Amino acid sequence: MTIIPALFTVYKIRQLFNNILMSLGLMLIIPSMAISGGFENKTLAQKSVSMAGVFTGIANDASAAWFNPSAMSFFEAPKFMAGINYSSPATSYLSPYSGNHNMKSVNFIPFHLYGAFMLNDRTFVGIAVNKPFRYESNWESDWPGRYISTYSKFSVTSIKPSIGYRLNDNFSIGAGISLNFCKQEDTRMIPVTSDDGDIISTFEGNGLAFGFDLTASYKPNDETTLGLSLKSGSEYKMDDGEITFQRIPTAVQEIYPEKSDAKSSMKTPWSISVGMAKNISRKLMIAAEIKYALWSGTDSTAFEVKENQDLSYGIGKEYENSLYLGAGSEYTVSDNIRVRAGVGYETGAIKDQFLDPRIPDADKYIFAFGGTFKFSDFMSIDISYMLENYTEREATNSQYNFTGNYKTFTNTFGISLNYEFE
């Protein structure tokens, strides 16, 4: 299957889902095409990355501790994985008035650490450490949107213990509880000018939240596996944040403090994933996945300045739920080499009137490939590459009356080390 027919097939599947749900009066379940999945990070393990995000129905390595803990109970031995990815997004903004502006370089280097350990023949426990959510944008200090944002970042680091229990030879269940740490930064210019330029406003805060997931795996036969994963959302309250103001003109020093306590909050969405993997032959495995994320529960962000409430500001957002469709395959070249490829499509989360430069997303097509190279009976490495091609998007933000076209590409490379114990 070539890339173009594959993408056409993904599109037709989405249309089929819409038609079926419309006939049932449930059209609101599937969102209209918007942007790509909010700010969820898909680079969480190389097998998943190399198949464009597909893994819930596969979950055959230590990263099952994150994607689908129930699948761990089908393992025959403990497993461990450690890896890193390098993501380099490139975004251009085309203004109807001042031409093209390129976002400054932003490099994301997320790590992941997974382990799955046997308690008995039916029970495994797992640990997952990764970065499941993140956005970052970095614009020049004199660009047209400087009064909206010059630098913005939100990232989550998650630590999740989990357990998988096999009820019988065909069916297993799993669960996990995650401890999530977040960091948020938001810098913008304020149009009050001194000899040095506009005032610079910077918020920084940290938060903590808990989450959980419930999963299940079903193996009707030796060739087929079905996986289900429900992940909760989390709410982060950054009540002990701080905001600073720089380059304050003398005339307004009583209004703008150099530093003040401040607070903010953010939410991440609930999601449900359904995946399937099937061995077509001794060498070829195919897989598919559908994921539905409830971004509509993620709303506007407010930055409250405690010393002067008049300086508080908000980021207006009204998210929509998103849908992800992906398909991938794995081919065994030899006892020591396996290769993978995948394609995906994701709709999104933010309506046109709420799009701003902090998260300049659009619908995206995902193309990926990678492989596993085995060095011994116990040790191997996974490598991966993913291209996320965001469709060009023109929007007017109603909060700031800010209009323009956004276009983004993201390239991601990754490597992981796997170890399977005796």
The other form holds:
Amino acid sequence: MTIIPALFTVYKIRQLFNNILMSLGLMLIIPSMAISGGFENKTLAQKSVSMAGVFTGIANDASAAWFNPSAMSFFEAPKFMAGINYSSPATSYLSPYSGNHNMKSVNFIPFHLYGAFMLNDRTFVGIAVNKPFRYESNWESDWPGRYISTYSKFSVTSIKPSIGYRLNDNFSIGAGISLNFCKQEDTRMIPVTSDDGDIISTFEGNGLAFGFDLTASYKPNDETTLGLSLKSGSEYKMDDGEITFQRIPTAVQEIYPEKSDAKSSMKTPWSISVGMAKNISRKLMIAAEIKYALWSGTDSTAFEVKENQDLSYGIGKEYENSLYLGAGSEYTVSDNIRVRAGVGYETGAIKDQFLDPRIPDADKYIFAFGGTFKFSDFMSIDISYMLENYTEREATNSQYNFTGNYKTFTNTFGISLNYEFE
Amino acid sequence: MIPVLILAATLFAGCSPELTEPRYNDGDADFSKFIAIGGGLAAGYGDNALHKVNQQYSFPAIMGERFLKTSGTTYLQPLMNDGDGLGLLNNARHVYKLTNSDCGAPFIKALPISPTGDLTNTAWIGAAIQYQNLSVPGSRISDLDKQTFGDPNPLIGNKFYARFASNPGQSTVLNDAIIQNPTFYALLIGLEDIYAYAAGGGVQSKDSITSSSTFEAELITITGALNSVNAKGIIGTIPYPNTIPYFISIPWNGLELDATTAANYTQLYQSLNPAISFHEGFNAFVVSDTSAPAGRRQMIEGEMVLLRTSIDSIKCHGLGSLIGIPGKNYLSIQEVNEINNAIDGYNNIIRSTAMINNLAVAELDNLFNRLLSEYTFSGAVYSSSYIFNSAFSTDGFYPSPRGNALIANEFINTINQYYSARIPLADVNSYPTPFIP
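Since the one above is the form predicted alone, can you give the form predicted in complex with the partner chain too?
Everything in the complex follows now, all chains and molecules, and the chain you saw is the first one.
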């Protein structure tokens, strides 16, 4: 590569960075602007978790295969990681009529597998398997919102092969294509009530969608890295779903089938992340990240009941784009031990009049810490803890005329095992 | 390491955020002694009977339960015994049953749950107990200050008042209210004064509409008596028949005919003067009308078929087509106008009396009007339809417990505004609803 195009590229990238940073900065000073959230899973690898989600600019372990494949090409040897997280969200709903109602416990135990393989000294290929999107809510069957939702779940399992290519000592690019499997469940009560109780309606569906990402890393010097990641959205069509109705009164058996083919669709958003990491001393690294997620492109969900279209129902949704800001640092205690901490803030993606108890989203503060213990030349473990503290939110959903205050916090613990050739 | 994580996680599990309830208050009112006076609707009459389940969720009982958040105390009602209750005609409460049709698919019909009502309920339970819900099914406004209304002889008094009157035959509903020194009251009276006539088919019924001058005089007496003990209060307005399933669930033009039947009927009625012709689809019902030249005519828009008309007879036995719907089963346009005019008059009197006495007005007629189009509450739809999505009990006239909660919320909303109070509304969906068979 000649020097001219390389410089040109660097110039262009800088310009792009400037533009993005400027637009993100502009968004920050517009107070009504809400930032991201929605149902993205932040517990995808422990270094990221322990720095409150900051990793795009760091991307120095195998999880770069997910966060920023371009950074793999700066590795000197292959890296692998396997890990698991445990999240227990706790949500309370304050009814204007009947006080506090706590969501039943939902435990989320996502795993992740990452590998970065060296093809040559400029090129790495990566593989990432994880669960990048997910929501789950589980309410008592007699709670005030039972005609909206008693149980709902949407989770995406992603398999993403990727490639990172180093253009020169300072600059690399990467790309990945993800194959995403989703699973959706949606259970609610219908106010057609026999002496057995309300009708129970349960939708279950699976879908498949592709996605991709484009990433870039820039190392102006040995102490500084910048990362950029653009992730595509995906659209999941669950055409082969099924809906079941239970406790159907005899008088309406002609209307409600016990079981019917059904379909639904879901979208996950496009997003762009910009991160930076800097070693400010031999022992201390600081990092920051901004992420902008285009939730506004993900619209309403319709559950279509094929045997009786009259029973089809929809979840009206209007998301707004969300902004995440995070900062973290890593301190090298000794050759074997590193500790990390981070803070973050993310805006909720769901507007008040569309907030429903399936996803009690809100602006949230993130506090996290963790560390790495290296117990051989090749192996180390990362552990992490993260608290996502959602701000209390009062909202009236206009579709359901459902009012209340929501408050959520999520505790997440995690452990990952790294195997790195040095 | 993983066990440690799980241990740490379980420490957090079961720990949920607590949200703080707002501070509720009485505002300018005082709900420490809340009483209700009224007729069947306020008593919690429903499913064609006074029975315990519906009584427990009468709108005054729901209000009383809400007032517990501030100054209220346990709300005492003259509850019926467990079981099937007792109707005005000594019948048992009605439930929806899947009923065989003489000519088609089974259909849902409200039928008594047992052959007779529970007459043991007429035993006197009024000794030394001050009931806060003094509403009596079947009471007209002038009954409230009438001693004979509580006479134990059912030919003289009302069995529903006689059972809890403080001194049957001597005490009056109004006095039983006044002696409690109520701080606040809800009054919903006047439905029986009009609807005994309306539900009985108008002029064919044995009842008449209480004149508005009587209504006004009585209302002044009642509010004056309650004023004398410094009670504040709220009065409900009277809903119109075109917002109640009993009068609208069988539409005036609900005679559905196929082309052949329509042609046959047209031929049959050709000799009638004036002749009646039918067409495929929905036609106006044929009613008996002695004032019509041929004694029979088709209904016109605005007229109402009463819910007690047998749908199976319409479908299978030519009622409303070959046979005219009898006068006691429908309201002619004159009768509907007479009823609407009377309600207009009552509601004007209610509003002006309330204004003079500084009382709040719960616009029930407005609420019932809003239910004509669907009203969503926490994901459930309520309307003035019959059986499904209905705010009404199996009788199609009195509200179900959920309908009572909607009414209680209308009262509470008004109270919150008028008296600058903060009383929480009722969670409508948490109350029972008639079972679909």
